[in-house]
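Just one chain is shown here, as structure tokens, and it is the form predicted alone.
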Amino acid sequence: MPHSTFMLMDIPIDNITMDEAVQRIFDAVTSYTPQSPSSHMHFVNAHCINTAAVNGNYRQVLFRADAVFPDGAGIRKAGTMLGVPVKDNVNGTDMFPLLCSRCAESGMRIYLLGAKPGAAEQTGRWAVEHAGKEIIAGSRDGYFSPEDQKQIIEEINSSHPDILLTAMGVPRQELWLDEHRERLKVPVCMGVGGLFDFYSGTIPRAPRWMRRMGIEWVWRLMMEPGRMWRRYIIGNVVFLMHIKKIQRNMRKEGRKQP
């Protein structure tokens, strides 16, 4: 296992900085090949953790992904109580310029699928402007039925696009990546929760100062708080409990994270 990856309910976490998961994602991309299989990389935070020590599916997914990143302060605090300091807040919404400003310069585009109507749409509309040229191959929403899958896979791949970022909420966006895995010819595919809902509008991002407190969370429950509740203060309680499940395991084994 590479040193720069720690464990955390059996999903090995990719323990580096933003820039270095960025390159991450572009070395992916200029290595893909028609033949090669498209590289999976997620984000989780605390509520993902918490998903997938109860859907077992979604577990395995993110066990055979080619890079998961630390998203949040759940993940940061985690890594403090386990001894594994972690180094960065790997999120996909503060990553997402990059990405935009990293294929404007290579020429490289992105598709967009998820989210309500209109949401992939806007989002696709900032990312040009703040990109500066047309780095968008193409969106779509994210409420389609199964008949209507073969259609969007197909509409995906003949826009040829070099990252797919996906928008329909864990797990469902990342268990419906390893589904088409093999019908899906595009280099980069990720799972991004809740990010159109930003770059379109729909949700206020917190302020800067929450954001670098790792209280964004906190902002998140302030605008849904019928919504995000549960998730956030009934979650971030069972999360909780699951690193100190972990912890008493390893003081018992005598061990210690890699």
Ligand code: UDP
The other form holds:
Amino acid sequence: MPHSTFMLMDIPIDNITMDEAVQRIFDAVTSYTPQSPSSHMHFVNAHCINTAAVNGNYRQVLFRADAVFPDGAGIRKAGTMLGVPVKDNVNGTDMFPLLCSRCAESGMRIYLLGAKPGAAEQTGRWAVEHAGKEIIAGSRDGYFSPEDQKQIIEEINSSHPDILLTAMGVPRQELWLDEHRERLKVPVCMGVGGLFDFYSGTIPRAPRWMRRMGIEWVWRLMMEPGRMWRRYIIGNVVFLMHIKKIQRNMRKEGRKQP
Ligand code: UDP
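What I would like now is the form predicted in complex with the ligand, since the data block earlier showed the form predicted alone; can you produce it?
First the chain shown before, then all remaining chains and molecules of the complex.
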């Protein structure tokens, strides 16, 4: 069944549920051939929209992506303000266990690239334990020099993963995947931000009640105030201003979201 998209900052966001998003990923893996290009699927939250507002390359990458998933309470709020009920909070951290289970069922494997040394390996161990099967094609940290890139891409390709998760922060991870799109022979590539920090236990994840209320950002702010205050205290206000502006322009032009 066709699904709808809505536009934020010229980025078409897929208004789909978590289950539909996972299905989309596995459909892309199944239909991949070595001749076809990789599918790039990314998550977009309020911080991503603020980043896209000032980074044209990142905006372009999201515009060209094969799927953009609505991540977090900010996007839901934006949808409400623009007259689009957002179906679900499709974020990488909640999706990861589902991906691992589906990989185990279908014999597919994931490569983990990113975060500080040790975190990707530890995340891989979590994934194998959760899935009860060897579903990790390989892993390495996200701190490398440009000279190492060729060898890293060869290492990824020769391990033949079905899904590549890059956890190097927004927008670095999306830009990196886009830059190497032609060379990476992986069916589905996705940017997942701080995911390995959570699953390796480096940073504790917000309690379930906070996640359910859509205020995981408050927890992240508490965990890393020095790094996160700008993103959340200032960022949330900037995000609301962006959405208000989109709302005003839509009213002026008598436009509606599809
Ligand atoms: N990171 C990395 N390489 C870099 C810079 C950052 O692998 O050159 C990692 C960092 O260790 C962390 C993740 O990228 O695990 C960024 O996490 P953050 O929560 O900031 O992600 P975002 O919310 O920006 O997507």
